[in-house]
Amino acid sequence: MTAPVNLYDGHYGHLEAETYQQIRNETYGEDLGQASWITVDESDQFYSWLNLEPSAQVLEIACGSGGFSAYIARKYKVDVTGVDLNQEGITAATHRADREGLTASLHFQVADANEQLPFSDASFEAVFCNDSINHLRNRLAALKEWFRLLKPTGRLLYTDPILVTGQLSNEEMTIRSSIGYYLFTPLGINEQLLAEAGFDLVHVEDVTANVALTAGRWHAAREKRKDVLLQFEPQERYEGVQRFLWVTHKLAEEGRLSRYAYVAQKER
């Protein structure tokens, strides 16, 4: 049986280490402190789909170390609130805001997106959740909560990175979900749940290519620095992360597990 892999605590705990910065630069082309499949180019594309004006209020669900939040706050002059369950991630995100002089437009706090979030109705022009909705246990409840938080005509954008689009072995599914709770979803379910939550669907796009690209690069960049990484990571964790990244790359490249972006709007 594949042992659980602690990806996030280790990632956020060593965020500023030179070796991990080098790995992220080789993986993504530009280091935002990511622990997902998003690149800077994709960040710009996603932002354009949100249809926002400067000073808009944005909520990022599962913000991690705050890289995307900081990027759009700095480049597009929006105010971003980020929430994440991981204290290490929020600590890193808060340090990022201080370091980059963005404390006026960036706000981070620990919150569990499986529960009601501590914000008033209609607080945000946009809600964004990248590569994390698959970790939430009740997707319909989460979508209804995000609907509550959006202002009328506000937009939701999320990516679902584990859509089942081919045959998967039990071993592949176990390794792909080894870093936490995962909800594997067939195509078509997201559209149904968005409608049930009250949203109007605006756009759907297959963005699987970034998973195949970044997972493969991430695996290779770590393999090249194995000796150094073993000074930070126990052997078992190193090998578990490598298995996770290789299977993620393989399933995406072969089109058996896909990532789609969904853009929806609150019309009332």
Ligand SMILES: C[S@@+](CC[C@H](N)C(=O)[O-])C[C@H]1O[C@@H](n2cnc3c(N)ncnc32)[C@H](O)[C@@H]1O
Contents of the next structure:
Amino acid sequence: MTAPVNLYDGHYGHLEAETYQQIRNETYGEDLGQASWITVDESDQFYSWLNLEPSAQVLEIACGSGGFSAYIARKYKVDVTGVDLNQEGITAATHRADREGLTASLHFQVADANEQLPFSDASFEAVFCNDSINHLRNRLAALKEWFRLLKPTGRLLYTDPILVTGQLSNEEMTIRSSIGYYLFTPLGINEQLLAEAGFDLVHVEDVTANVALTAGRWHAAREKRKDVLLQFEPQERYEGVQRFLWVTHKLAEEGRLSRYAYVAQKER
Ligand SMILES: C[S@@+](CC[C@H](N)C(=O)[O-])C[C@H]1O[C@@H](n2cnc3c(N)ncnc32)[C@H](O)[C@@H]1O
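For comparison with the form predicted alone, provide the form predicted in complex with the ligand.
Shown next: the complete complex, the earlier chain at its head.
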């Protein structure tokens, strides 16, 4: 099914255009090319929860244009493999690795995280997935697959930004999920599925505040540049993305849809 609002192709396809860089700088403070609610401060916090040593092998699922992967490869000297379903995202990520001289420690490939991934058992010290697990259809199967890929004592960190923590109208749910397949999940289910997949839960944290902050700023930064953006985007897409960002901001600010980070370990 084609999503009514095509956010990701537009985002990754225009990643290096100056207007989109300005929008990301205003949204996140520092531009990693992200298409989500992660900032650089949060990237450092998430990295610390992974408990890694330099040269560790990290797998990023749904890496988009590879900003987080490149950031931790550069700063913490780990090796990162990133996969995403979106070809434009992987092309942009590969260009970034070339441009930043990180081709020895960064590898990107197109892969569907709804399927078995093309890596051997116990290949990675950490698996990371930011703001994307909600796009996968069978969460238990995905968690079991990530468990398979981790070495013993390896850690998984993912955020789920689509946790139902209040009342949502049908219209709000439609707009919030207008960019693709979405799984809305009540609190408590992630903990159950992690246990069922074999993981020990290490840490859970409510990280909704970054959604309210970044979605609000992203909306405002785009509105300010509407005339320029309309040279890149059809009006329908521009308006669809604006509605998506506004509803995302409002639901997070009012605490009706939350984002939590889950850190889990394969055996202690
Ligand atoms: C909200 S974006 C987050 C991207 C990146 N993690 C970030 O923080 O900027 C969600 C990503 O999930 C990817 N995605 C959606 N379904 C996927 C699937 N079945 N397999 C792999 N990636 C998928 C999209 O292409 C998109 O890049």
